[in-house]
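To begin, one chain is listed below as C-alpha cells, in the form predicted on its own.
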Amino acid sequence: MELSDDIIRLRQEIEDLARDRLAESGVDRDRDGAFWSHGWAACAEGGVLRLPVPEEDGGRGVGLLATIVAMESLGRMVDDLGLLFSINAHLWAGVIPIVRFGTEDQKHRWLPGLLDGSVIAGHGATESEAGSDVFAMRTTARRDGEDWILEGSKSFVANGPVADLLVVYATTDPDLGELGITGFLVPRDTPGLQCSEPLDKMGLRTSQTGAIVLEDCRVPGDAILGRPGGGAACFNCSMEWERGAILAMHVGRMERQLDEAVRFVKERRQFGRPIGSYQSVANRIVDMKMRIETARPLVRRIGMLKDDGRQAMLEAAIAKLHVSEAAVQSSLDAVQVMGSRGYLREGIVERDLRDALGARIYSGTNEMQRVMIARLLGLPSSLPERRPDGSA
C-alpha cells in the first residue's frame, strides 16, 4: 500500500514531533499511574488532536488513514502509550462523535477546547452489568420540563478521572432496548455527576481510567448528542473509528519491539556466537515481523474505507481483533528472546505487554469480535435477539 506524499510528509511532522517533545521515559509515571500532562499538551500544540477533524470544523481535515498512519509512528516512537490511549479515546469516543452528530451550538461549544487539547473528553458506556452487552445499560434519562435528568453509574470510563467532558450513554426508553439508548455530553462540573480516583489497572496505567456516578443529575435538553434514541448509532460510529485508529499504535510498538529484538539477538552471545544465529530465537524474530505485516494493512484498510465513505464495521471487527492478539504475542516473544532483560520493569518490552493485554478487553472483547464477524458474515448468531422491549 502506497502511501501519499501529503501523508509521508504528515508522518516525517510526527516523528519529528515525538522526537523532539515526547522522548521522556516514561517508567516513573507508569509505576505510579500519572497522567502526562505534559506530554497531552504537546500533542494538542503539535496537531495531533485535530488531524482527523474536518477543516471546517477545526481541524486539519487530513482524513482517517494519514491519522493511523501518524498513530503508528507514535507508537513506534513514544515511551507512554498510556498517552496514546488517552489521546484516541478522547478523539474517537469525543470529538468524533460531536463532530458527526452533534448541533453547531455543541461544535462551537465544545470543539476549540477539545482541539487545542484544554478540554479533555471522557467516554462513559460501559457498566458493570453492561460491558459486552452495552445496550443493556441501566443508567436512565427522564424528562423533566426542557431538562433531562441522568441517574446511574458508569466503570472503565476512559479519562474519567481527568475529562472536563463526558459523553455518557443512558436510556430514555428501557422498553425500547437498543432503540432508546441517548447520548449526552455532561460537563465535569454538572451538579450530581461524582467522579472516582483512578483505577489501578495492569497496564495503559498512565491513561486514566474511573468510574462515574450519576444522582439527580441534570442536564439541560440542548446536551442530546444527535436525537433521543440515536445513542446506538452514535456509539457504533465511535467504535467502528476507534477499533481501527486506536490499534494503529500497537502496530507502530510491534516494530519497535522488532528493532530491539533483532538489535540484542545480534549483540547478545551465548556459547560463542550471537543468540540470533540459534534458529528457535530466529524463529521468533521471523513471527514478530510477519505479525507486523500482516496487521498493518488491515488497520490501515480501515482509513480507506472511511475516507471513502465506507462502511468499515467487519474491517475493524478484523483488525481489532488481530492487531491485538498480534501485540500480546510479539510481545511475549521479545520478552523471551531478551530474556532477563525483558522481564525487569525498567525497560520497555515488560511494559508493552501488560499494555498490549488490554487491546483484548477494551473497544469491546476479542470474544465479541468473533461474534461480530460471525454476524456480518451472515452466520447465525450465538447471541440471542432482542425484542423491542430489551427482552431476550
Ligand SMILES: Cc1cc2nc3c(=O)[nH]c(=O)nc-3n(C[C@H](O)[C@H](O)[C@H](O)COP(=O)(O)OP(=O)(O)OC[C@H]3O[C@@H](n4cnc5c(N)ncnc54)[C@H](O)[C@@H]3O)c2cc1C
Given for the second form:
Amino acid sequence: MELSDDIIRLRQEIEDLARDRLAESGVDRDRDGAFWSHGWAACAEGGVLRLPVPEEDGGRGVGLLATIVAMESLGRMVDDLGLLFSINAHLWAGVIPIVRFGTEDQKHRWLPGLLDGSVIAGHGATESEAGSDVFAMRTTARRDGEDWILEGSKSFVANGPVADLLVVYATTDPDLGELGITGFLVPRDTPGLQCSEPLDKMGLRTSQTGAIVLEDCRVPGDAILGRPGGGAACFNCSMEWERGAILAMHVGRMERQLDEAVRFVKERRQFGRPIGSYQSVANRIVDMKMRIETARPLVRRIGMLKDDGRQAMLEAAIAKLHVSEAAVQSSLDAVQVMGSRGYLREGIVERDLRDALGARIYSGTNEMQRVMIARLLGLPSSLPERRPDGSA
Ligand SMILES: Cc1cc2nc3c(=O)[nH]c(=O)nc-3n(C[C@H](O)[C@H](O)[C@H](O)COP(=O)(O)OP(=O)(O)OC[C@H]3O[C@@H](n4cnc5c(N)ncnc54)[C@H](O)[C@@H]3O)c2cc1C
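Please move on to the form predicted in complex with this ligand, as the form predicted on its own is already shown.
Next comes the full complex, this chain leading.
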C-alpha cells in the first residue's frame, strides 16, 4: 500500500518524537503498575492526541490511516505499550465520541483539555454482569428535573484511576433494552462518583484500570452525549474506530519483535552454528514475518474506509480478531526463539506476550468478533433473543 508524502512525513515526525522523548525502558513501571505521566505529556506535546481530530475541532485532522501509521511507529519504538493503550483508550472511547456526538458546548468545554493532554478520558460500559453482553448493563440514569441521577457500577475502566472525564453508559429505560442505553459525560469530581485503586492486571500494567461506582451521582441534562437512547450508536462508533487503531500498536510491536528475533538468531550460536540456520527456528521467524504482512493491511484498510466516510464494522472485527491472535502468536514465537533470555522480565518479549493477551479480550473478545463476523455474513445468530427489558 502506497503511503502519501504527508503520511511519510508524519511517520518521520512521530519516530523523532519516540526517539527523543519516549525512549525510556518500561520494565520498572510494568513491575510497579505505574502510569507514565511524563510519557503521556510528551505524546500530548508532540501532538499525538490531536492526530485524528478534525482541524475545526482543534485537531491536526490527519485522518485515521495516518493515525494508524503513527500508532504502528509508536508500537515499534516505545517500550511502554501500556502508555500507548491508555492513549488509544483516551482517543477512541473519549475524544472521538465527543467529536462525533458532542454538542458545540461539550466540544468547547472538553476538547481543548483532552487534546493538550491535561484532561484524561476513559469510558465505562462493562459491568460485573454485563461483559460481552454489554447492553444488558444495569447502571441506570433517572430523570430528576433537568438533571439525571446515575446509579450502578462499572467493573473495568481503562484510565479510570487517572481519568478526569468518564464517558459512562447507562440505561434510561431498561424496558427499551439497547434503545435505552445513553452516554453521559461525567467529570471525575462529580459527587457520587468513586473510582477504585488500579486493578492488578497481568499485562498492559502501566495503563491503569479500575472500577467505578455511581451512587446518587447527579449530572446536568447537558451531560448527555448524543441523545437519550443514542448510547449504543455512540459505543459502537467507539468500538469501530478502536478495533482498528488500537491494534496498530501491536503491528508495530510485531515488527520490533521480528527485528530483535532476527538479530538474536543470527548471533546466538549452538552446536557451532547460528541457531537461525536450524529450520525449526527459521520457520518461526518466517511465520512472524507473514503475520506482520497480513496484519498491517487489515488495520490500514480500516483507516482508509473511515477516511472515506464508510462503514468498517466487518473489517474492524476481522482486523481485531486476526491482529490480536497474530500479536499473541508472534510474542510466543519471540519468547521461544530467544530461549531462557526471552523468558526474563528484563527483556521485552515476555511483557509483549502479557500485553498481547489483553488484545484478545478488550474491545470485545475474539469470540464475540467471530459472532459478529458470522452475523455480518448473514448466518443465523447464535445469541438468544432479547426480551424488551434487555434480558436474555
Ligand atoms: C485490558 C482491558 C481493558 C479494558 N478496558 C475497558 C474499558 O475501558 N471500558 C470498559 O467498559 N471495558 C473495558 N474492558 C472490558 C472488556 O470490554 C470486557 O472484558 C470484554 O467485553 C469481555 O467481558 P468479560 O470480561 O465480562 O467476559 P465475559 O463476557 O464473561 O466472557 C467470558 C468468556 O466467554 C466468552 N463468551 C461470552 N459470550 C459468548 C458468546 N455469545 N459466544 C462465544 N463466546 C462467548 C467470551 O468470549 C470470553 O472468552 C477492558 C478489558 C481489558 C482486558
